[in-house]
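Just the one chain here, the form predicted on its own, laid out as structure tokens.
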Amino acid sequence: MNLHLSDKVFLISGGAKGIGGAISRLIAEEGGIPVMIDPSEKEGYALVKEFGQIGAKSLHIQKRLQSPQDADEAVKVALAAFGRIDGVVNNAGANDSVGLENGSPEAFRKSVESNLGHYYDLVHYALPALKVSKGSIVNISSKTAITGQGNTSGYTAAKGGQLSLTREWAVELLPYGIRVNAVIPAEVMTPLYQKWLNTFPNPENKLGEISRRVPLERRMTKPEEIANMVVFLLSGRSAHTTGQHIFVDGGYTHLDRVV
């Protein structure tokens, strides 16, 4: 299926690795221009080189979105390079395990800000360009916003906020033809997930235990499977889809997980 992304420009926060890297790669394969906002120099450079080998344009902005100014600068760099923005993928974030019992009010506020604030910032500064292109916004959330996890109040509060903003922005931006949707992964193998697995005495046993809980095929979701949905939502092929929370999780969140 041709998604008609040729020469369209998409900002992807955390776009150089994991789920974000898979999204950037698929955009490039479809002829679009991924702008990866990611502090990882090595991974970002490697993707730009990879995309160049297939004749695809791309840009790596080596930046962590820690303040509104960071988002403003990233948008300005993208516009200076390509003159347009056709979509935004809010993806960056990390489960920092700031819980009610093991955290503090200060740590909670910091966690919410670091996982939610830049979602607002990036869209705010990209909005004038998105109005021109009638672009699309995709927020990457998490099943923890729906199921809870335990000992991660800040992260889940931010992820729930992302889902709320998805519906709020979908309403606010209707007059401009800008669509806003959220994709909700569950268990996806990424570098951060592997890092978490490595904290257990036997990571392979833990991985097997988790995989058995996923109803469809008893396996974790692949980053490429998240990317497939995200890029579809960015494209005109999903022209009448907005305000949706779409689960790409092998049935983990809603189906019976009894093995």
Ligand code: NAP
The other form holds:
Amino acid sequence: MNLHLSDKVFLISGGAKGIGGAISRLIAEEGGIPVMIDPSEKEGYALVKEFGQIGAKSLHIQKRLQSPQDADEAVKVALAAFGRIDGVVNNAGANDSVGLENGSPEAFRKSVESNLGHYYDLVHYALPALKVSKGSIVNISSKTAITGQGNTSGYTAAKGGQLSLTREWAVELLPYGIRVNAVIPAEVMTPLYQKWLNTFPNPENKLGEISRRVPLERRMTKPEEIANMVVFLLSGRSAHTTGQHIFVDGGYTHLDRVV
Ligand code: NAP
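Okay, that is the form predicted on its own; can I get the form predicted together with the ligand now?
To see the whole picture, the full complex is given below, headed by that same chain.
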């Protein structure tokens, strides 16, 4: 299937590693131009080099989105480089374990702000360009928004907020033909996930335990499997899909555990 992404420009927050890195790579392989907004210097540099070897243009904006100004600047840099924006993937985030008992009101607010604020900021500043291109927005949320996890109030509040904003923006942006969807992962092996696994006394055992809980094939989802859905949603091949919450999780969130 040709996704017709040639020369289209996509912003990906956290686009240099993990799920975001896989999304950037697939966009480049499909002929599009990934603009990776990510603080990771080494990984961003390596991806730009890798994409250049297959003749794909790309840009690494080495930045952590922490304030509205950061998002504004990133959008300006992308527009100065390529003159258009065809889609935004809000992906950057981290489960920072700020719970009711192990957190504080201040830490809760900080967690919500750092996981949710830049989802709004990036779309706000990219919107004029998205109106021109009739672009597509994909928000990466988390199964914890639906299932809860315990001891992570800030992260889950932000992830739930991302799902609400997906519906809200899908409605608000109907007049412009801009589509907005969310992709919801559960257990995906990424640098962040590996870091979390390493906090257990026996990471290998923990990984086996978690993998056995995934109904389909008893394995972790691959970052590339998330990317496949995201890039389809960015493309015109999903032209009549908007406001959807799509679970790419091997059945983790919804299927009966008895089988
Ligand atoms: P990851 O391996 O840490 O990759 C995320 C990348 O984003 C890193 O390079 C990170 O840089 C960067 N980043 C973090 N905060 C940023 C910010 N404010 N601005 C710009 N870049 C930022 O994470 P991942 O596992 O791929 O997760 C990606 C998304 O999927 C997150 O929203 C996460 O909540 C969601 N998710 C993941 C899983 C999973 O199982 N992995 C499950 C459910 C949902 P640093 O490393 O320097 O911080």
